[in-house]
Structure formats: C-alpha cells, structure tokens
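What follows is one chain in structure tokens, specifically the form predicted alone.
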Amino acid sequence: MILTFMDHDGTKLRKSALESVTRARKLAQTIGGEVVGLLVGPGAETVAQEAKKYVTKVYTVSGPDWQNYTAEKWALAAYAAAEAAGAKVVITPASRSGRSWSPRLAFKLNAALLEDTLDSWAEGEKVFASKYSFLNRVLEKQAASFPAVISVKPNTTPLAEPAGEGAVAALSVELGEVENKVEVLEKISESGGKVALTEAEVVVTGGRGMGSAEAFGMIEELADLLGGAVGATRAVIDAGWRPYGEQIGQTGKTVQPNVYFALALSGAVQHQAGMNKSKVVVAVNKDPDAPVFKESDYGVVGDIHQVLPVMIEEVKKLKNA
C-alpha cells in the first residue's frame, strides 16, 4: 500500500497533491498495493469528494483541534494513516511544511526519508529517488530500503488524472501531549499572489534594481496580465518591498516554470538556486555583463524602467487581439 499525502486549501487540492498521486501510482506499478490518500486539516470532507477521483481510499482527519497546522500535528496523522493503510510508502509534497512534518513521519515509521525528489522507482526490496544538489547543479541518485517516507519537488511530476471512485473514511486521531506542544497565535494570509508561487506556471521576478517598492506595481501587473506569480530576491525582501513569502532562492522558494521573468535583478548563484531549472527565462537587466544572462534563453539590455512598460502594453496587445 502506498499513502499519499494530498496537499489542498480547504475547497480543493492543490497541484502538488496530483503530482503525488502520479508519483504514488508509478510505484504501485512496480511494488504492488494500492494508492490511498490523506487529507487533513479544515475542509478535509469537502475536498475528500475530489480526491477520491484519484485515489482507492481517502483518510480525513478534521475537527476542532485540526484547525492550526503544526508539524507536531499533521505529522501525527501521517502516520496514523501510515499505520491504518499499512502502507510502505509514504508521498508528500515537499512544500514548506511537507519538509517540515516528513522528517518527523520518517522517525515515527523508522523509515528512510527521500526528500526534494525528481523521480522514483523501486528495484527489488529498495526504492531509488533522484534529486538535485549543489544549487541545483547536480544530480545524484539514493536509495533506501522499504518502508520509505518521500517528498516530491513542485512542478517536477504530471499532473495525475481521475481514475474512478474511491471511498471515503474519517480517521480519529488522539493528540495527547502533541497538541499543546506549540500554540499557534496568529496565522497570517500572503497577500498579492493570486496563483501559488511554487506552483506557478509563469514567475515574475523582480530585482534590487527595480529601485523601490511601488516599482513592484509593473511587476505586479505583468503577473496579472500571464496569469502568473510574483517573485522576489533576498535584497527586495531585505529592504522591505516584498514579503519572505515571494523569495525565490536559496534561502527562499524554488520554481520551476515553463516561463520566468528575471526583471533587474543581477542572478547572484544564491538565487539561481531558485529558478535556474525554469524551461524558459527571460532576463532584463542594464548590465550586460549580469550573470543571469548565462541562465537565460532570452535576454535584454536596458534600463528596466524603460524596458518592462514596453513589455506590458506588448503584453496587453496580444491579449486583445
């Protein structure tokens, strides 16, 4: 059996939770068992109605004491899941808090843990994942004995279609100790964003050169008008135009779109970490001599100032015609 992990925001499920369910299916192929999900969190029995159009079962785990995310928590329902379905496999998003309850899931079940990965497969009584390391820059292979606990890197999986009906059950999870272990205060909404950063098809990237933070209101737009996500550098997010949410790096988030804008921004390898496996990048910058011009596929020379409204009226006419 293998559980996957199905990501969602409370009305329906996110693009990472049906690149989980591709992985989850690739390796049902070769180990055998069924695919089974996990929801958690408010709004779990609704989603539930599109998740089992993926999956042979769909655990939910919801009420009073599910409304905060806590590691702690949702790492506790992994694997009570884990144990319900008698799984050998776990598959989770390797979103901000997958990275952040997986590890604890891998210790609960003693199990190798594979994270960030490209791909998987098994070969016998081991299961392989490929990732990549060193900014990005190279690939290497791991392999781990069963039981396996493996989180896939956005964007970097098909997207999983319907393949029937499955049922649906709650699960009741006891808390104890775990519940009071970190109380959650305030949650707080990113705002701005209409489309999920990571799981954005087109990123809009604005640099230090922008020059301010009301600058950001053309990268903003040239978002909007692609249907795309608004990203930032560690200096913009330094300064205070942008908030941590849109850092694309090292320290940030990593992307992988079919088209991202690097606007003014110089493509320090700290930030290449981030994007530099985008399909197609587009860079402007001053510099001629930037070093995201050898990151991108097509590039301008020129004062953004000058450069990005041009690009957007461009923009604004091909929409129209």
Second form
Amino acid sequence: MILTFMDHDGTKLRKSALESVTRARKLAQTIGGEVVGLLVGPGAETVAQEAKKYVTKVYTVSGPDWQNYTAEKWALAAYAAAEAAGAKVVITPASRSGRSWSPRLAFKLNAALLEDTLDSWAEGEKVFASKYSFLNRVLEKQAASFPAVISVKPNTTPLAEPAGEGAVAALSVELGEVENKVEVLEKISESGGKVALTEAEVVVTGGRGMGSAEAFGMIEELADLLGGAVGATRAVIDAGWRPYGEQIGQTGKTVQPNVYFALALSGAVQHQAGMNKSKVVVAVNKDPDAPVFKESDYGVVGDIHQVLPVMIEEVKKLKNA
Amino acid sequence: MKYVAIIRQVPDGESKIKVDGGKVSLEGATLILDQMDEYAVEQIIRLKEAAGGEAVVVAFGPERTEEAMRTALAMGADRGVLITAEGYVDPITQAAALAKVLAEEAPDVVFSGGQQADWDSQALGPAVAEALGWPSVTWTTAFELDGASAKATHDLDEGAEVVKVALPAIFTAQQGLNEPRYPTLPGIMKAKKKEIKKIDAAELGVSASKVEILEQQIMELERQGKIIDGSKEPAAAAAELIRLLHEEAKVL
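If the structure you just shared is the form predicted alone, then what does the corresponding form predicted in complex with its partner chain look like?
Below is the whole assembly, all chains and molecules, this chain first.
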C-alpha cells in the first residue's frame, strides 16, 4: 500500500495533492498495492468527495481536535493512517508544513525520509529519489530501503487525473499527550497572498531597487494580473517593506515557477538559491553589469519606475485581447 | 534554565562547488557554521543573557565540525557536545543520537537552523523533537519565554501564526528572529578554552544511514540571456519584453 497525504484548503484539494497522487501511482506500478489517501483538518469530509476520485480509499481525520495545524498532530494522523493502510511508502507535499511534520512521521515509522524530491521511483527492494542540494546548486540521487516517507517538491510533478470512485473512511485518532502542547494564539494572514508563493506559476519579486514599500504596489499589480505571487529579497525584508513570508532565497522560500520576474534586484547567490530552478527568468535592472542578467532568459536594462508601468500596461492589453 | 542550539558545519554558499568522481568534494572549500544555525546560536545566547542559565551547542558530524562549534562558543555559548561520525548520516538517523544527548542535557529550549545549506534539509529539528516526544515549531521569527511555556511567531505555508508552546520544545530559526553577532577577539580567545565533549556516534548506538547518496552533479540551467537595452527608450524595451514573453517564450 501507498499512502498519499492530500493537502486541501477546507473546500478543495490543493495542487500538491494531485502531484502526490501521480508519484504514488508511479510507485504503485513498480511495487504493487493500492494508493490510499489521507485528508486531515476542517473540511476533510467535504474534500473527500473530490479526493475519492483519485484513490481507492480516502481516510479522513477531523473534528474539534483538528481545527488547527501542528506538526505533532499531523504526524500522528499520518502515522495512524499509515498503520491502518499498512503503507510501505507515504507521500507528502514538501510544503513548509509538510516538511515540518514528515520528519516526525519518518521517525515514528522508523522509515527513510526522502525530502523535497523532484522524482521518485522503485527498483526491487529499493526506493530512489532525485533532489537538489547545496543551496539548489547540486542535483543528487538518493537510495533507501522501505518503508519510506517521500516529500514532493511543489511544481515538479504532473497533476493526476481522476480515476474512479474510491471509498471514504473516517479515522479516529487519539491525541493523547500531544493535545495541548501547542496552542494557536493568533493567525496572521499574508498581505496580498492570494496564491501560495511556493505553488505559484508566476512569481514577481522586487528588490531594494524598488526604492520604497509603496513601489511594491506595482509588483502586486503585475502579480495579480498574472495570477501570481509577490516575492521579496532579503534587503527588502530587512528594510521592513514586505513581510518575512515573502522572502525568496537561502533564508527564505524556494520557488520554481514557470516565470520568475526579478525586478530591481542584483541577484546575490543567496537569492539565486531560492529561485534558480525557475523555468523562465526575467530581469529588470538599471545596472547592465548586475549578476542577475547572467542568470536570466530575458531582461531589460532600465529604470524600474519607467519599465514596470509599461510592462503592466502591456500585460493588460494581452489580457484584454 | 538551559538552552541548546543544534548546529552543523557546511560549505560557505559563496564558494564554488566541486564534484569529484560523482560526489561533491569539500576539499579546499571554506567551511562555516551554517548561517541558519547562527540565528539559533544567537537566540540561545540572548536567552541566557536575559534570564541566566546555560547555553550549550550540540552537533552531529565529522571531527572538523569542532571548528564551527568554536565559532558558536566564540559568539558566547558556554560549551559544546559533538557526536562524531564521518560520512553521510541522514537526519532521521542523526536525530536518534542527538535525542540521547539532549535527554541527558535536559534543556528547556532548543533551537536549530531552518534549513541546512549542504543537504537543503529541514528535517533535523522536527525529527529530534519527535525522538524526544517534544513539540516542534519551524520557521520561527519571534520568540519570548513565558514561564513554563514560550510564545513564538512562525511562518506557515501561507501567512504566519503566534503559538504558545509547552516547554521543553524545539524551534527552528530563520532570518528575522534576531541579528547574529560576530565573534569578538576576546570571544575567540575564550572559546579556545571552552569545553567540547566528543562522543563517538557508535557509543550512542547509531545505526547505518537510512538514506544513501548515490551520485551528485552540479546543476546549472542554461539561460538565454536576451537582454534589451532600455536605458534610452524604457517604454519600447518594456513592450518588447512582454512581446517576447508572450510570443517567443509563450509564458504569458
């Protein structure tokens, strides 16, 4: 059996859930067994109606104890589902939360953890995965024995198509000691975060060259027009212009969108670590010698305050055409 | 109270990476205290300075990890415990050994870096917490002690939240938590005399790595580098850029 954790927003599956299903199905072809799903948290029952189209059985864990995410609770739910399913492999999203609880699950299962993988496959009694390492600069191949927990890097895997009508089973999980260790006091929503940064197909990042927090209004506008997310460099975060959650780079988030706009930023190696696997990189900078141009597919040497407004207008024309 | 930072020694992100015989070679590379771990070390020193107690650094790694540990001691940590093992050992396997040392040290608060600059792993902090049955909070940007618990702000997939966490607990650090200090010259001198206790990983019953690294290659994508000079006519350059993205790259 292969268990796949299916991330959702309370009403529908997230894209990462369908990437995980694709990975699970691929492994099932080699090692055999069925693909079963797991939904945790508020709305699990609702989302199960969608999720069951992708797996032979979907477990739901919800109720008053499961309103708020904590790494301990989610690991416990996944452990219970893995045991119930007799899973040899558990597939999880390599989102921030997924990468927070999947190590706990691997420890519980005494399993190998293959983290943030680009691809995964099985041969005989071994499971293999590829992933980036050394700040995204090295591609490595890893091997492990079963059981294994595999987290799937966002935007690396084709989305699964529905394939039938599975069963839904509510799973009762006792929290025990875990219950009151972490209490959520306050939720802080990300400003302008209409699309999750790590899942966005388009990321528009501004650097210190934007000049002010107000100038990020243009960045937000371009991101909104393209259905994308806003990113920022460390310098911008340090200046207090944008929230920490938007930082791209070594000490921030890693993204791999279809198009990455690097606007008014120089392109330091720490920043590259967070975006250098983007499909197409577009840079605008007034300095023709900025390192960012060496790492870009397209670029304009020019003043961001003159170039960006025209870019926005041109994109609007495209949208209206 | 006692505070622990779990640290690692990694190659400096600024230095070039070499691959030799299908594996990354660290020969000649500048090795440093992981920059993400610097936030962890700074945090435990601040906690100690504010409320007293002891700040201890703990690591699992090859003998050379002592250099990074000395950096942490020079910043102001009191002493170190180094579990020595050569070669690659995955974070889940490391966690079992680190948990044994932490169970003995019995700290109230543990910090470690949010992501490792060599393996790009985020697993060590949560795995050690699981081994000890303690809560874990990742990507912490603000922290304060509050009696037998701690109040922490940390990033989620989207947005952030403030949590109250029962101690002992493990937190992973990131930028924003604090501004790590540089070691001072007197600090470096003092660090030379501070205790580093070394324990062979085998003595802690560390099993073989669950994960094997088979091969590594340097991965740099070829970029097209089609740069338009917009210094004189920025509007025309911007329009041409969007046209190229739409018609040629077909991404808009």
